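Quick heads-up: it's one chain on its own, the form predicted alone, in structure tokens.
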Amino acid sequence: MEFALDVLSYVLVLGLVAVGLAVIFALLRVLNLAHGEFLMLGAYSVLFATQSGIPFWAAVVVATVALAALGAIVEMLLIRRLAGRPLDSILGTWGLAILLRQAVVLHFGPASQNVDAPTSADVVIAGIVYPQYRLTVMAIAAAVLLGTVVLFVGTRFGLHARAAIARPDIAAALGVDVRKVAARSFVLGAALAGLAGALISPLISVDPNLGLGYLVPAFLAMLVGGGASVFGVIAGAGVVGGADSVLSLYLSSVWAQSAVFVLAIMLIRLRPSGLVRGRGERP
């Protein structure tokens, strides 16, 4: 039971990161290699805010808003000029990732640091004692993922976004401001990564390389699930995160990650369009 809850916690957080990455890639055709650094900055924002005397949950809100603002700046200065140019976007966002990591090292130092959880209370579930904060993280992540699904499935913005993903030229001809939709989606993706980093900051050691451990699994989740569907990305996060957690019980971390890569390649080969195909997606 405890292991199942740990797996679910990891999958939900990975889902936040992967959905943000997929939204950016689907609309802008930009593979954001700095997405992991957005998560890392979310964790450091909480660290800085709590050290400054701001309550933890207020710090989580501050971190999410700060990363949304950073996302708006990055989109305006960099991403907008790289949209539709995959190779240039890889090089540009890779350079941005290096810049952000080095900026954190200069300000906070290279050593790992810790953030205190807002509560150390435990909850008894089916005879298992489990940390209350982990359950809170799971609840928030699930609620945010559900809200993201509703945003893309049940709102006008979501309709425009899905149209821009499926047929950007036709969407533009019908009056959809594709550039504005893409910019807002990039801000949303950055905010989701920042929120994920803020939530997990008390659960892990916060260091400048924190984001690297989430970027690759999030990318695999996007490919396995299908980047044009929010449901697909969440399903991909479940497959990748679940497989990684289970295999890590029996194999070393290197072999477990290698096995996850092989599984992902097999699934991509069998289902090139992903586990779930987005509505309106090109065949």
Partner chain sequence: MNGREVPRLLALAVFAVLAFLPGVAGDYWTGQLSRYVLYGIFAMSLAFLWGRAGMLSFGHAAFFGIGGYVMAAVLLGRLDVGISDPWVALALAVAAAAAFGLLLGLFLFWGGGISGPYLALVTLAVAVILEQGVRGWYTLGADNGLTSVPPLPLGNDPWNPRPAFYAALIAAAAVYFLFDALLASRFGAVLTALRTNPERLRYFGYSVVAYRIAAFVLGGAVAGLAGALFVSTDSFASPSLIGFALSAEVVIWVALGGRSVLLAAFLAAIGVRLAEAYLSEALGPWWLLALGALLMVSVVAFPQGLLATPLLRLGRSLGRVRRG
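Starting from the form predicted alone, produce the coordinates for the form predicted together with the partner chain.
Coming up is the bare chain, nothing alongside it.
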């Protein structure tokens, strides 16, 4: 039971990171290698804000908003110039990733730091004792993911985004401003990654390289899930995150991660279109 909760919390966080990655790849063919750094900056924003005396939950909001703002700037200066050039986008965003990491090193130093959780209380759930903060993180992550699904399935913005993913030319000819949809999606993705980083900041040691650890699993989740639908990405996060947690029971964490990567590559190779098919029109 405790284990199941751990798996679920990793999957939910990975889902938050992978959704933004996948949507922007589907819309613009841009692979954002700086997406892990958005997560890292979310964690550092909380660190910075709490050190400045802002209460933890307000700091989480600050981090999310700050990353949305950063996402808007990055979209304007970099991402829209890389649209439709997937290989170049890997390089350009990798440059951004280096820049963001180094900026953090310059300001906060290379050493890892800790953020205090707002509560250290435990709760008893179904007979086991579990940290209350972890449960709260899961609830927030689940609610936000659900909200993202609703955004893409149930709103006008989502309809336009899914149409632009499936047939960008047709969507544009119908009056959908594909670039604006992509810009907003990128800001949303950055905010979600920032939120994920903010939420997990008390659970991990916060260091400048922390984004890298999430980048490859998030990409694999996107590829395993097919990348073009929010459900697919969440399913992919489930497979990658779930396999990682299960294998960690039997193997050291390093070997478990390697095994997950191998498994994911096999899945991508065998089902290049992903576990969940469809180009965008499906939710």
